[in-house]
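The form predicted alone is given below as one chain in structure tokens.
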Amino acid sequence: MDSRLSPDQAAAREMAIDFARKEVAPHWRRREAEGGFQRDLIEKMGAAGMFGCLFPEEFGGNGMGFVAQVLVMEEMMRASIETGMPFNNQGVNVPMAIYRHGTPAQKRRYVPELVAGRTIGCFGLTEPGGGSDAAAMRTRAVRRGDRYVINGSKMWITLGSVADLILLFAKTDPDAGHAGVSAFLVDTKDLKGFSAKPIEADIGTRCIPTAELSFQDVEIPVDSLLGGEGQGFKLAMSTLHYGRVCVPARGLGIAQACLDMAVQYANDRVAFGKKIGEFQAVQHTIADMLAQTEAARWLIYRAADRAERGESFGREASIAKYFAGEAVMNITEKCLEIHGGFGFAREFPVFRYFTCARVLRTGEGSANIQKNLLGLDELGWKKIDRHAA
């Protein structure tokens, strides 16, 4: 692997580090003030190619790749955490899975939409009884003539409550297991039978919701199908493994702000008659910081380039989202115990990393799920999909 930029992917880091201080940097604090999902916000970084870089021209991306995309989405997320969280709904997750599965119409009518930001997209695959279990969903899907009818429920979904597009994964064959799981996509303007129910959890920022859904006797036409009936689940595991390149590059934006600010903190912050960076405590303390932080940050790069490349990855791809995970956590805990009292202060943005950080080590995995993985491929007992299907 090449350490050293592109030409692409270094633009990229710039348009994201430009848009930061534009758009995120001066209007963050009023943002959380008044909360609220930003559809403008979203519609602008679509306008800027943000979520495009997976994509080719044709279905509105830029063709930049994997890399640029992780770069940008650090970036972002190291600005604030409300232009960080959407990269999977609009960039990553549900584009790529219509993208890859999808017929030419589906691919036509919704990639270019979510990849611009018009059409605001969500991953409907948890639900109360089940996340890392995604085979024992009960929600249902029953074809009768040209509909499919839909029963069930979905939890946690992040922009759930604000979305046009439902990437949904519902049971039409409830007694095979796996492979009875399909993939449907869900529009949800004037969709009878449909309600998203806001839920009231602290992932950091106000302006991300996160809803439980409902869907009762919920008609949708057959070619909302994606992908062929059974499908669904072998299409939820690859489209996963592209997100676990990407969603690490959150928690790096995450590491590298935490780290940013307790450098500034020690910098600035006297106490004992000196600052308190003097101190070889705290010294210390940026030293794991910072060493986590690059060491999260090239396993995140190495993933990202061997998908570009067209390499197994999985197996990559699930070691920087462990890791970064757990290095994120530990990162944002010594942030916080740096700045003490203050670091619960709205005037500095710790705390809400430190509870953002806690949420992405789960998603996409959690850290349990990761070493399961691992620990059977290693052992050479089950071997992780190192190729997206």
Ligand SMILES: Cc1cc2nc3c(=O)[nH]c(=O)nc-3n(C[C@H](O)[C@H](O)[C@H](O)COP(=O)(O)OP(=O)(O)OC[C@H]3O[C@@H](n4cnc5c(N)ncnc54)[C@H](O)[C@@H]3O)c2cc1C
Given for the second form:
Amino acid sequence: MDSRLSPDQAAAREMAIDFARKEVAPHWRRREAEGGFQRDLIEKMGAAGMFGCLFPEEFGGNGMGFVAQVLVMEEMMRASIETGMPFNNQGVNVPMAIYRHGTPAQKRRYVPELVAGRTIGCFGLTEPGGGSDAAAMRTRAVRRGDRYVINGSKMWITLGSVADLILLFAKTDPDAGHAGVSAFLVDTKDLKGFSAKPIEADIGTRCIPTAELSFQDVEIPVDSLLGGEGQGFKLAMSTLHYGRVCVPARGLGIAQACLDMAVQYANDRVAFGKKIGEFQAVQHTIADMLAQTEAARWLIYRAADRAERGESFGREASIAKYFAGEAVMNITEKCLEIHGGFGFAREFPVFRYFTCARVLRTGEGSANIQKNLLGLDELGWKKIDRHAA
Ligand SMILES: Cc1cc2nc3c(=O)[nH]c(=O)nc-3n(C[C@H](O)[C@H](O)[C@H](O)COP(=O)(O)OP(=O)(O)OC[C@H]3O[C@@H](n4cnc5c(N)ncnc54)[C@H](O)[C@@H]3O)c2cc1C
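Could the form predicted together with this ligand be given as well, to go with the form predicted alone?
Starting with the chain above, the whole complex follows.
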């Protein structure tokens, strides 16, 4: 792998840095103080091309590739959490699942709108009864003539309360285990029997809602099915390989932001008549943060690079997700340490990043789940990439 950025990758990064300078830095404090989802911000990000690196122009993208998408996600999370969070919804998991598994009509209808930020998407897999054991889901979809009837609920769905489109996973054959799971594209407008309730939770930002979704005899047309009946689990797992690059890419943005803030603070703060950066203990802390950030960075870029080349990348994505998850927790903790009491002040985003790092470690397959997958893969018992199609 070439460690230098290609012209496209450098351009994508510059585009994100420019957007962060003009649209994020002057506004994030006000947005966090006000709270609430900002649809116009997503549309602005879409219009700037933030969500389009994985898709060709025909589907509203810019085709810059997965490494470019990682660079954009990293810079947007480095700028602020509310601009770092919506990528799985608009640029990776939801549009990617449709792009890879949809009919030509589904692709034409949904992918360009998601990438443009005009349609808000969400990924409906986790249920109140559990997320790690996705095959145990209880939500049912029963075929009745030219409709499916959906009953059940989903939990912790990012942007679920504001989404126009749900990529929903439900069982069409409850006796068939994971082979009984199917995927559906559910339009939420005027959807009878559907409700979404925001969950009160501390995730590091007040601008990205997370919701519990409820379906009571919700009817959707049969052409809402994505992929074939029974293909949903495989579709979810192979899509999560993309998500497992997207999640640590955003963690990397947190790591870099914390390193930037720690360096700045160590140069400004004075104790015992010296800048605290003059104490070797603080220098070592910054060195640890730097080394862990760079190690995470190259694991993430490697996974994205393999995906971009059309090579299997699920194993590399799990390694990146696991390692970066641990590293970013350490880095945010060290950043808090360097900031002393001020780490807890709202004026600095350090504590919010610390909280968000913890969320990223859990979502899209917790640290334990990544270790389970990697252990089985390395022993040769169950290959992580078996779901890649
Ligand atoms: C802010 C936020 C946003 C989210 N957004 C989405 C979203 O948009 N869409 C979506 O579908 N989901 C979403 N999730 C859900 C997330 O993916 C799940 O929380 C995660 O998969 C873990 O599932 P769980 O919470 O049910 O925990 P559980 O599965 O109940 O796990 C609890 C603990 O047990 C451990 N554990 C479970 N099974 C094993 C095992 N076999 N071996 C070892 N340890 C195990 C886990 O590692 C964890 O520490 C979101 C979660 C949060 C917090």
